[in-house]
Every structure is written in structure tokens, then in C-alpha cells.
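Heads up, the chain below is alone and in the form predicted alone; it's given as C-alpha cells.
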Amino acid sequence: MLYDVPVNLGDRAYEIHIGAGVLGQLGALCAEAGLKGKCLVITDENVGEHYAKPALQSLETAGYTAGMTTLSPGEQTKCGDRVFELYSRCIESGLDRHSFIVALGGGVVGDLAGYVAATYLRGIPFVQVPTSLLAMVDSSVGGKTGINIPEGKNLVGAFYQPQLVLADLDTLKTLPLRELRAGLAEVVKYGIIYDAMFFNELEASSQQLADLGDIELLAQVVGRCCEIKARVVAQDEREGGLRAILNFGHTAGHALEKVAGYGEYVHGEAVAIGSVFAARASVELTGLSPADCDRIEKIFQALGLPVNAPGYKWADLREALAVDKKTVGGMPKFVLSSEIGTVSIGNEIPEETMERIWHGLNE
């Protein structure tokens, strides 16, 4: 049975299709899509493993003629030379522009077969089918598309919407557990940005979420995400504004990727310690109450998240800071909380501040 989100974009609408069991419905989906012609399915090792002949049958089944190309699992694959390597795999796939791209994976899959559709031919239409949470409540919703370089994550990239989103929750059942707690770090950031309600919903069902073994729960909080963020991407397709919203917790967390090299934190837990980074620095600046505050940093340790990062040096942080995307003139924006479900864009931390909450958090 699906549960379907419609992203409302006019001429670029779309809809993200949730279910367990519905990976057989590929083929079908993308035809009702008005999808057409050949395809290329990028996945990687392990998802493959698991995910990818269902995929291909489902689509052969619609009358598809379908390829696959497998890649490394990890960030590091999210880079230039696995993009150059990808246009030459559409190229010996017989991809025109009027073929389709299959991104079937977690987000760094779904970020870089993104930034190859919207590039290769000067764009051709793409699928997501997030394979993990994280990629399901989160980078698979929006169109953003993109790669890492060595100065920082996410620098090259571009607002390329998918044709549909197709996210079958059984596809969870093979993700190891660390992946699949990182993926609540983001769920939890819905309810801090927009959603009191849902925050107290996730505060009070956080160990079940923490044990993942109750489907229809999963399902109804991915729908959940997927709605705020349908709604928030609808307003403001390409973040000039409102869809700043999402980066809660993901200037400190995404620096702190880099200084750690890619992989010593999977994505949710940076957000997770980010996030606590930014909700201390909304007591000091925008009014969020230490209740709050401590709300914030018990439900990351609940789910069984990191909240701190003991042993990197604020210095190194900082730099990785300064070639954020989302800082202006060498000071980095933040966005911070005046209450649980509301947030504000565009702040500034003062240095002393920043450094004092960054020790604080650590010692």
C-alpha cells in the first residue's frame, strides 16, 4: 500500500510514493510518470546486494530497457572523478534525452546520480529511491543534487528536481543500525524547525524509534518528514529563504565531517552534534530555553546519537567553516531556535561564542 506526498512545483511537481514492499512498483510508477526510453540504475555495493534485481525486473516488467552501474559505498564516493566515470557509463549505456536515470541508494547515491542527471546532456530526468532513512525523510525530497570536493561538502551542485521519489521501508531492514540512528537525527530536525507537536511525538515514542523494529511507526514519521519538507521546498524551491530552514544543525555538523574525514561521522550524527552545537548557541542568542535545550541534546542521546565531539580543536573547525556554502564575507550563518518548532535563518555567532560553546560541549 503507498502513501503518497504530493511536492507541489507547477510544471516540476511530483510525487514521493512511501510503502513497504512497493520496490515491484518501479517500473509501473515511472510509466505513470511519463517516463520513457532507456535507463541507467546507480547504486552502490551494498545496496545492490540486496536491491538492485528487483529493480531492474520491475522496470524490464514496464517495458524498460534497464542498466546498472555499481559503485564504492562511503562519502568518498560522492566526488568528481566518480561523476566523470558515471557520464561515460551513460554514454556506454546508450542514455539520450530521452532516458532516465534510477539513483537506488542511500544519499550519497542519490546526491551524486542527481548531480549526473542534471548535468549529462545538459539534464535528463531522474528517479530517487532512497534505500536508507535518512535519504528517505531527507536528500531524497528537493532537488538537491550535488558532490564534495577536497575545501568542503556539498560545494559543487545543482536544484534538480526528480520526476518521482519511491521509498520502500522494508529496504531499511538491511541497513546496519548505526545508519539507520543517524537517519532519526534528521527526523528529529523536522520537529525543531517547524513541528512542536512532532517533536513531543518523537520525545514520546524514542525508544521505539531507537529499536526501529515498529514499521507502521517509521512509516507514519517518514510520511511526517516528507510532508514539512514537501511543504517548505513548494515555498522556497531553491533557498532564498524559508528552506534555509533545513540546514538546523548542519553548519557545525557538516564541518565537522570534514576535519574528521568523511566517514569518521556518518551524516546524522555530525546533525546530531551540529544540532546541539546550534540549540546552545539559540540560549544565548535567540531565546531558546534551557529546558528546551536540554530537550534537544536528551532526545539525540535517547536514539542512541552522539552529542558532543571530543578531540577536535575548535580551530579546525572554524576553518572548515569559513568555505561553508552557507557563509557570507568569513562569517558562517547559523539557524537557531527561539522555542521547539521555531527557527530563525542567517545568524551570526559571535567568535568568542562560538569557540566558548564548542569547548563547552566538549570538555
Ligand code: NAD
Contents of the next structure:
Amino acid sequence: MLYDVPVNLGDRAYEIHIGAGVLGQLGALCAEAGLKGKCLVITDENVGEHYAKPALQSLETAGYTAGMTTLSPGEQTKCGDRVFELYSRCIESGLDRHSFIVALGGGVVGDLAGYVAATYLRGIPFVQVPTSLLAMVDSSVGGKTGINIPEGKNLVGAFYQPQLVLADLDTLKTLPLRELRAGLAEVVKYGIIYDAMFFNELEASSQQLADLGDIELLAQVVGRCCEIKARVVAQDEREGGLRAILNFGHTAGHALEKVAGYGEYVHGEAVAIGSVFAARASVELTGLSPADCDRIEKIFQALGLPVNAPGYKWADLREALAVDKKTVGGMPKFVLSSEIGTVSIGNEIPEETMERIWHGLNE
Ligand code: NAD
Ligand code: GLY
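Structure of the form predicted together with ligand NAD, please, following the form predicted alone?
Below: every chain and molecule of the assembly, starting with the one above.
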């Protein structure tokens, strides 16, 4: 079973292929997408242990000369030092302008390998093979690549689209439960920002989703998220406006990730907390009903995600918010909701309100 979602971006259009047990089709799909020459698979230790061999085999069967480089897992890997090391691996592997990179892993590998592909020799093609739920539903689609610097998360990067995305749902069987839940935070986000019906369905099926019991349901959910993301990105590739809706929950979430120290909260957990922060602010500022706010909080809890982060000082959070990418003139911008399924971008939250909501969440 292979479920295809197109990303309609003119001469940068590509397909997202979703299915169970489809990693073996990687080489054939690369050939179908017109990729030629040598390739370098970039992965991390956790993913490589399970999926490096089948990925390489598939590429070699399709006639590619494929190399492999394996990184330490974790958010700290998404940094400038690793970028320079990977440029050296590209040179050693003989990659030229006709070669390509395969990002085999979660969002960390995808963002980092994508950024290397965007900048090595001023850009060579790359393929996303997401293996975490978060990467399947979000980071592998839409062409945002980048790294963290000490001053903040994702502050350096490039918009650079992959040639194809291949999401093998079977790889989720080895994903740790905490990471699976983190991916579900981004899944819920699509319901909040775009699709009230989808949110209702997620509420009804949260249990089956959380224990991965139903692969068909999972395929539908991943497919729906990719369709929404593809639709948004096709209208606004470079985040001139609409695409910013995808940042719901991310403004406070990114600040928390930084203040807590990258890795303390995994990205999806920070997004869940940031989403509850944004939902509470939405009740005060954009007319979200308290009942909808409650539903948002409850669905994250039902999925086993955190909804607050006690023990961090507001002053530290505020300082981190000041260097968020979306901050203008020191004032962070938030995506807020007026009802589940509808959001607006570019909202400022008064200083006093931000602080009160943060304290209210964590008391
Ligand atoms: P991750 O890449 O760190 O993966 C999470 C953990 O799961 C890692 O330890 C990884 O080794 C492991 N893992 C992944 N797949 C596995 C599998 N199938 N089996 C066993 N272990 C597996 O984190 P993530 O949650 O996938 O991605 C988070 C990153 O994505 C953050 O850096 C975030 O900024 C970025 N992101 C980017 C975008 C974008 O549009 N580019 C969107 C959202 C998030
Ligand atoms: N994850 C946000 C975006 O891709 O725009």
C-alpha cells in the first residue's frame, strides 16, 4: 500500500509517499524522481541500527553508489559543527552537483541533512525519509531546513525542497513511546489550525493512535496531516503569511526548549505546552471559547503529553521569546485561535497577559 500526497510547487513539486513496509522502494522511487549519480545517506545511531541496511540495499539495487554517515542522536546534533563535518563527508564520498543526499531519520537528521544539501556546492538534491512521527507529519514536508545556534533554535537555515518524501509507517514500531507522543502533538496542531472535523476524529481515536494499534488509521492520519501541510506550503512556500499558521504553539514552545536546555523537553512536548499557552491566550484575545480551550488541553493530556512546565522563571522565558524568529521589535508574535479549526497569525500578547498565563499554567 502506497498513499501519495502531491506537494504542488511548480518546478519544485514533489510527492510524499506514505505506506507500511515501503522503505524497500526507496531506490526505485529515487530513480522515478529522476535522481542520478552517487548518494550519501545521513542518519543517526538509533535509526541507522534498524534502517541503514535496507535503505542502502534498496539504493544499491536501483543502481546507485551509496555511502552512509551516522550521527549522534538528539537535538544537539543540529548544529554548525556537524554541518562542517558533513560537508567533509560529502567531499570524501565524492558527491558532485549531480549527486544527492538522503536524510534517513527524525526531524533533527532531516533539518540538518536538508541544510547541508541546500548549501553544499550551493545546493544538491535531497530526499527525506522520515522515521519519526513528527518528521512524517511535519518536518520532512515543506522544505524548511536548518540548524540551531547558541542564541536560539532554527536561527540559521534555508527553504529548500526535497525531491521526494518516503514515510514508511513500519519504522514507527521502533520509535520510543515518548517520541511517538511528541509527534502526536504536531498531529493535533493540524486539527486546531485547519480542520475542526479532523480534531473531532482525533479526540475520538486518541487511544488507538497513542498505542499505534491501527496502522490503517495511522496512514490516514499521517496522510491528512501531509495534505494539510502540502496545501498550506503550496500557497505560501516561504512563510510570507499563511504558512505561519503552522507555528501554532511553537512561539512559547521554542522558548521553553531553549530555557530548559535542548533535549530536556522533546520538540513535540514543548509544542503541546506552547499550544496550551496559546489556547489560553486565545480565550482572552481572539474569542476562543473556554470549552474549546479545555478540549485542546484535554486531548494533549489524553495523548500523554505535558501541558505545563513548572520550575522555569518567566523572566528567562521572556528573554528567549525576544530572540524568536517571529519577534519584531522585541514583541513575539503568536498564532492564536478563534475556534478549533481557525487561527490568525501575527498576534501580540500584552506583557502582563503573557506573564499571567505562564504563571497560571504552572502554578
Ligand atoms: P529527532 O530527530 O531527534 O528524533 C527523535 C528521537 O527518535 C531521536 O533519538 C531519534 O534517533 C529517534 N528516532 C527517530 N526515528 C526512529 C525510529 N523509527 N526508531 C527508533 N528511533 C527513532 O526528533 P524529531 O521529533 O523527529 O524532530 C524534531 C526536530 O524537528 C527539531 O529539531 C525541530 O526543530 C524540527 N522540526 C522541523 C520542522 C520543519 O519544518 N523543518 C518542523 C517541525 C520540527
Ligand atoms: N513546521 C512549520 C513549517 O514547516 O512551516
